[in-house]
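A single chain, nothing else alongside it, follows as structure tokens in the form predicted on its own.
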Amino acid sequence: MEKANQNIVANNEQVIQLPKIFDERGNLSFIEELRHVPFAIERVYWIYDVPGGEIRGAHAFREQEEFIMALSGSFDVVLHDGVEERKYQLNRSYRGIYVPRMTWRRMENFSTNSLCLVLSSTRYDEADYIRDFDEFVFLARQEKSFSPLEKKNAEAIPLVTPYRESRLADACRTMTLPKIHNRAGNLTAMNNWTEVPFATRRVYYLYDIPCGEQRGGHAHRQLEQLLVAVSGSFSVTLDDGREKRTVFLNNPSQGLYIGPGIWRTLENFSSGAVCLVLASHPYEEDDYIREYDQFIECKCLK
């Protein structure tokens, strides 16, 4: 497994190598707030269906910090700090760029079927945007130094070991996600406690999945999740210990919410499929139930 960069500093533009967990069933990478990125994740969005030659972004933020990566395909991120411009090519699912506040940024040279994932420190706020480059340069040069942002007190929510009882009828549901249509590529955004019914503390994704493989095959005691097929398609079989149901995901603007206490298995991955998961907690092995017999035993104890 590749090690993540553990020396992330807010307001320092930098390329970040993320963990890559190699698995013959398909690889997995993940991002935890205040660990792999130096901010609390408040909003997650992805840009897709970008036509050739289009440019996205071309603005700066007064306060917002971002982490940008290519989940599939490739594109360039061009950054300007008010003095000089730098370009980074993103073309790996385990490598991204941290963009501090007061940095002009644009994305360009999107390859066919590219998929851009962005994690943001704040919700959408039009007043936070600087959309005029000359204004940005003036403001950036006025700042003698970039003082670090006051970090949000987003302490990791402690996981507890008790098992939470759930039934399919009320613990799992498909959701139509916001889809902002744009000739330069569509965008779907998820805000904590609004489009996502929990606070996102971790984001992970499965990719490079061989034909016929299954992923998942476990349940969680407390964790809540939102699964999205941001590329390709796959099916999710849900099991509450009494009944089973299968949901087919094939649309980057549709999500599947899964509450705790549900056994879930992912299978039937199409070629090039990427499964994006927003999670309510950092990784905690004690929260997993990995043996089906143990899962059923927990149900019987209720």
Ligand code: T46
Given for the second form:
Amino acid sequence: MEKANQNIVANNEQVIQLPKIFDERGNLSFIEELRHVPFAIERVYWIYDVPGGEIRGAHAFREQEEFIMALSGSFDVVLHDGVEERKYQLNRSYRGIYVPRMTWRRMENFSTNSLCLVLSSTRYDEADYIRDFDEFVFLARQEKSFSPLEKKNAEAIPLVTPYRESRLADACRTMTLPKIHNRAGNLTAMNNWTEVPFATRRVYYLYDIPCGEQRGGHAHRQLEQLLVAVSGSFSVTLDDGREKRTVFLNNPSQGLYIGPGIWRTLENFSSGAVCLVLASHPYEEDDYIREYDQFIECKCLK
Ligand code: T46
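Please show me the structure of the same protein in the form predicted in complex with ligand T46, now that we have looked at it in the form predicted on its own.
Let's see the whole complex now, leading with the same chain.
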């Protein structure tokens, strides 16, 4: 496993190396708030179908911090701090750029099939945007030094929670996600507790999945998740111990919500498929039920 960068400092623009877990079933990388990125995640969005030659997001934010990465393909992120400009090419799904507040940024040079993932510290707020470059330079230079942001504490998670009964009908649903059409590509944005029915504390994604492999094959005691096929397609079989259902995902603006207590198996991955998952808690192995017999025992169905 590649080591994650542990010393991420708020207000310093920097490339962040994410963990990459090599597996013969495909690769997995994950980002936990306040661990791999120096802020609490409030919103997650992804940009897709970007036609060649388009530029996205030439602006700065007064307060918002963000983390940008290429889940597929490549593009450049150009940052300006009010004094000078720097360009970063993103082309690996386990490396991204942390963009502090008060940084002018644009994204350009999108390759075919590029997929941009952005984690943001705030909800969308038009008042937070600075859209005029000269105004930005004036304000950025006025701010002699940025005061360090308060470190926000993530909620403590109980390690093992009492088991609760779950049925497919209540604990799983497919969701049509918002899709903002734009000449420069489409965008799907997910705010905590609004489009996502929980607060996203971790984002992970499965990629480079060899044909014929399966992922999942377990249940969670407490974790809630939202799965999206941001690229390609795959199917998810859901099992509550009594009843099974298979859902096919093939659209970056369609999500599958899975609550606790549901056995899930992912398979039939198409070439180039990327499964993006928004998760309600940091990774915790004790939250997994990895043996099917134990899953059924927990449900007292035997
Ligand atoms: C799920 C399906 C859809 C971490 O260290 N951090 C993480 O955030 C995750 C998700 C995993 N890991 C480690 C744990 C294992 O050593 O990565 C390794 C592979 O994880 P796992 O075997 O659980 O991978 P999948 O693809 O079978 O399951 C994953 C999620 O774990 C699971 O919650 O629902 O994707």
